[in-house]
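Next up: just one chain, as structure tokens, the form predicted on its own.
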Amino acid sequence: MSPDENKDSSSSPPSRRTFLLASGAAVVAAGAAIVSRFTNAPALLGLDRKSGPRISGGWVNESAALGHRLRDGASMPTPRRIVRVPAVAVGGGIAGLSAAWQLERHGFRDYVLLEMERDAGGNARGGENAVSRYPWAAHYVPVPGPRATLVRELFRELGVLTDTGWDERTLCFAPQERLFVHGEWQSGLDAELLGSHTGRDELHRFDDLIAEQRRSGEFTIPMALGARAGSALDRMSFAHWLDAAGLRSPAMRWYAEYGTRDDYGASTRDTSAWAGVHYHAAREPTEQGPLTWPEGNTWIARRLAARVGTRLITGTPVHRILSNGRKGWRVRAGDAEYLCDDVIFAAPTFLTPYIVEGMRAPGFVYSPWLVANLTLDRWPEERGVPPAWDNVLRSGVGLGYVVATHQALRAREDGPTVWTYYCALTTRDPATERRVLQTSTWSDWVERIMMELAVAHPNIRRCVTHVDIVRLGHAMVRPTVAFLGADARRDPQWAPRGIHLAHSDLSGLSLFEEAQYRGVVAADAVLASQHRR
């Protein structure tokens, strides 16, 4: 998802040829203008009625301070009580919840699941206000194919999949996607490509190449069923692969980059060709989804958490995991020390050297993101096709917005709504982007978002009443070149005995299906370990 330059509605649009020739320069100029204006943006709290009503809101779900304390080796509470339990799961995101789901399915309930935040879910958390429920990150699951058996089993349990098919209320309603380009909204993310002979030719060649890769069997979900560490595509960037294929038009490159920014928070230069191809080849072209809810994947997370019951302990950050010799592990969290045989580490793997005794850093790269939920009292002005679930703008630094009220049967196009705006921070290296993100102000970001959306919605400032923003410094792992061969992924001795890594970053793909798969694999290892005792 990403924004486009606005045009006066009375002027005629440029020809397709003129646009394609000028597109590269226009995108650079637009990006520079937005960054320049953002740097000197005023705080929104002082806007007068001429510019628009005051907008309330602030930062939410702020937990970076605790992560920085772990990183810096700050002192933590001394345990005041001892709890003996065979297994401890660390991290209540989808991986940890899925591990618990698998343990429960096998009748194993002698464990605890410890989660740092007040609510479980990780990137699948969400919120709610008087208008709608809404997601804070993950907002859909593609309809799982026949090989994604675990996802299908879960959705059968949740009633999403029945003998008659998928619950129609969970399938994304039409229209699903639109693109703001050439001064108006157009249907589909490939609208620009379909608008020219060059674009149609490149899209056809791209689809043929993806179909060929799909037939190879290397691109599966879960990825462990097909991925090969020695894949030639893992040794080059996706940008290099596109160059080699002769796919160079600005429209084609934007289309490809949208995919890598959307799923990996990275440019095509910083994504392996294997991962870039996986985004397109791992799904069936006839897939009828996605599956979605107003609150996104929070709908799933809350139901998984309910199955765990009192074994889920939230608001309890794990700050140290120490070897207990042949007796297993000592897990320190809050004022308690848990003595256990096995640990499922479902928190991001980059945390292991700060928490787990004797473990080293995996060397993974993580993408920073910013997500904002905008409450609007009415739908703003626009031009083109009707609103869709996913609304993508052609140029700029953001990824557009998803409409939380899209799945609400009683939602009115002219009534109040909630938009979830996404921005993957890919311009600079991740460490620099994280520093800038942590030092920027809420009002600066609101101004930046308003500027981007005003391209497609000129009166957006008069419609938005509230903006809450979350900063995600390590939102998702980046599948960089040579990621498939990383030691942390391939070496079975990389984690000490009794520590079972479960985060989706081991797949290099921050997907629901990958988190579920990793959690279940770790739970199976614990079940086997407990069976041997």
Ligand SMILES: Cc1cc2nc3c(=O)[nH]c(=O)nc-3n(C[C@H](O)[C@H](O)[C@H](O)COP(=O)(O)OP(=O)(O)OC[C@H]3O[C@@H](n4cnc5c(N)ncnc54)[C@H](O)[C@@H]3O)c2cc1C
Second form
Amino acid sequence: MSPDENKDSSSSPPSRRTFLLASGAAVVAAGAAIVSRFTNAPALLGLDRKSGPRISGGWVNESAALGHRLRDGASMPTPRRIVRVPAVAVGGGIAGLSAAWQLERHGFRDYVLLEMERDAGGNARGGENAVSRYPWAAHYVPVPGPRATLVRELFRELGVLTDTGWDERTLCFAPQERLFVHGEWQSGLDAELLGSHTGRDELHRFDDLIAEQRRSGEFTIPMALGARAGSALDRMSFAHWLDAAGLRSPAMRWYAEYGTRDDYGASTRDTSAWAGVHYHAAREPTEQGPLTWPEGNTWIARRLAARVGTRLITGTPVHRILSNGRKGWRVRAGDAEYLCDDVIFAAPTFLTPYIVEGMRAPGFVYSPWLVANLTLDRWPEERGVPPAWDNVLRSGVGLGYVVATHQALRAREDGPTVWTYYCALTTRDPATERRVLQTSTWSDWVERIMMELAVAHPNIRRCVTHVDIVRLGHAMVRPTVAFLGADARRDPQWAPRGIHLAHSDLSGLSLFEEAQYRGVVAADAVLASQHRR
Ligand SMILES: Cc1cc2nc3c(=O)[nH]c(=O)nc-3n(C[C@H](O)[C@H](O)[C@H](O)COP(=O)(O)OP(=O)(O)OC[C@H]3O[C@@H](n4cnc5c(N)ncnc54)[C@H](O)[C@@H]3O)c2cc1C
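Right, the form predicted on its own is done, so what does the form predicted in complex with the ligand look like?
Shown next: the complete complex, the earlier chain at its head.
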């Protein structure tokens, strides 16, 4: 998972090593024995285990069972107490937390935020072990451009943006990205393209086409500021657009596929040309960043959750939302029934027909993903350029791994680390992939991940001690062809009065900025509705 590559060397962020020296924290690192991991020689030679160790771990954060009970109409608890509150927000991911942030900023505290899981954050949750904190899904936010005003306001409030600029500890240290191709690690995800005349030519033409699209003003963040339902690019697939542009070399097609698999969990065939172009055109090519933390976007989610205080109620799945006639809505969760005027629905929109009385399915398609956190007791053997934050294997079925300790100033460069491995399941249709994912075993997946990574790190099995894996059946929405024109997005009457949809899936782009924007817009609608009463 990575943002557009930073091609402007003049605005390059500091490397972790430079930062350590500059900040005086070098003292911490100086005592550590640095054994080169940048050569083909085994790291910490002589300490290799004679036989592969047992790897511990298992599935974590499993919540599919509740979703299936909702889908199958299983009986749910009968309410035993009534709570009257003007507004209820359902779902404490970034969208729900951002809605709460906006309500709080306006001094409105007559609401509750109900979250199904034990911790808020949704796809911006993370974990921690003795080695490092790490993300369970979202791990960065691109440095927001001038039009992403809400993101900038939040980062000012959190101290990430000050009058002197972005907090340097938060800007991703260099090197940011590398690609394992032709038997070695090379700099940048475009390494393969840059290695041949055809590749360079196609990349040049691709960049020109993207620059032209960028000038059209259609590709903005948040997307609502520029997207048009009638866009010609929304009516064709990204694969079709690439074909039409004559961009056909295997290296170019891999580069484009990587982008859509990375941001949408979908192939270029299953992504609209509008969304495929958006991935590249919505960001400035010379932007700094991204902003990242060892635990990923959990860093933000925790701070947002802290602002909500006791109004956030976790471990509380909402199982039914019933109309209360002119009086509003009855929201059922656990043994409580909340009587309210307004509901912010920040859980995934595909759940509405199972939960909200009278609502239809939005018809959106969702991609299944798998995320694994691997704990390593040392850095494994490898060949080529030094490790980066984001490390992608050209031959991999997965999207590679992000190094959680990359941004941690106290971590030893050759010492224990945690890698977050990402895999979007794009080969078969999502329903089949979900079924296979649900019936596969943890050890099958560990084996598969080890085989994939062994191509670049031959002794990986000897270095990995623990693997926890999360299965995300409906991880992110796919911006399929004609997504922009979908009724659920365009028709203001699609959701009944008093139900304010807020999930990032309404944007078709599963991004922090979109979740925040949708949450804030829904909160504004609630504030207006409450003001009228
Ligand atoms: C593997 C992966 C990696 C990603 N990486 C990035 C990244 O690096 N950067 C980025 O910007 N974006 C990334 N994303 C996208 C990420 O989804 C968004 O950034 C954002 O976090 C979505 O927030 P949300 O609130 O819209 O949705 P969600 O995170 O889906 O939150 C929905 C919430 O609703 C809750 N909920 C569901 N049903 C109920 C119910 N019945 N009752 C109560 N609560 C319920 C859920 O538990 C969840 O907390 C990634 C996504 C995935 C899957």
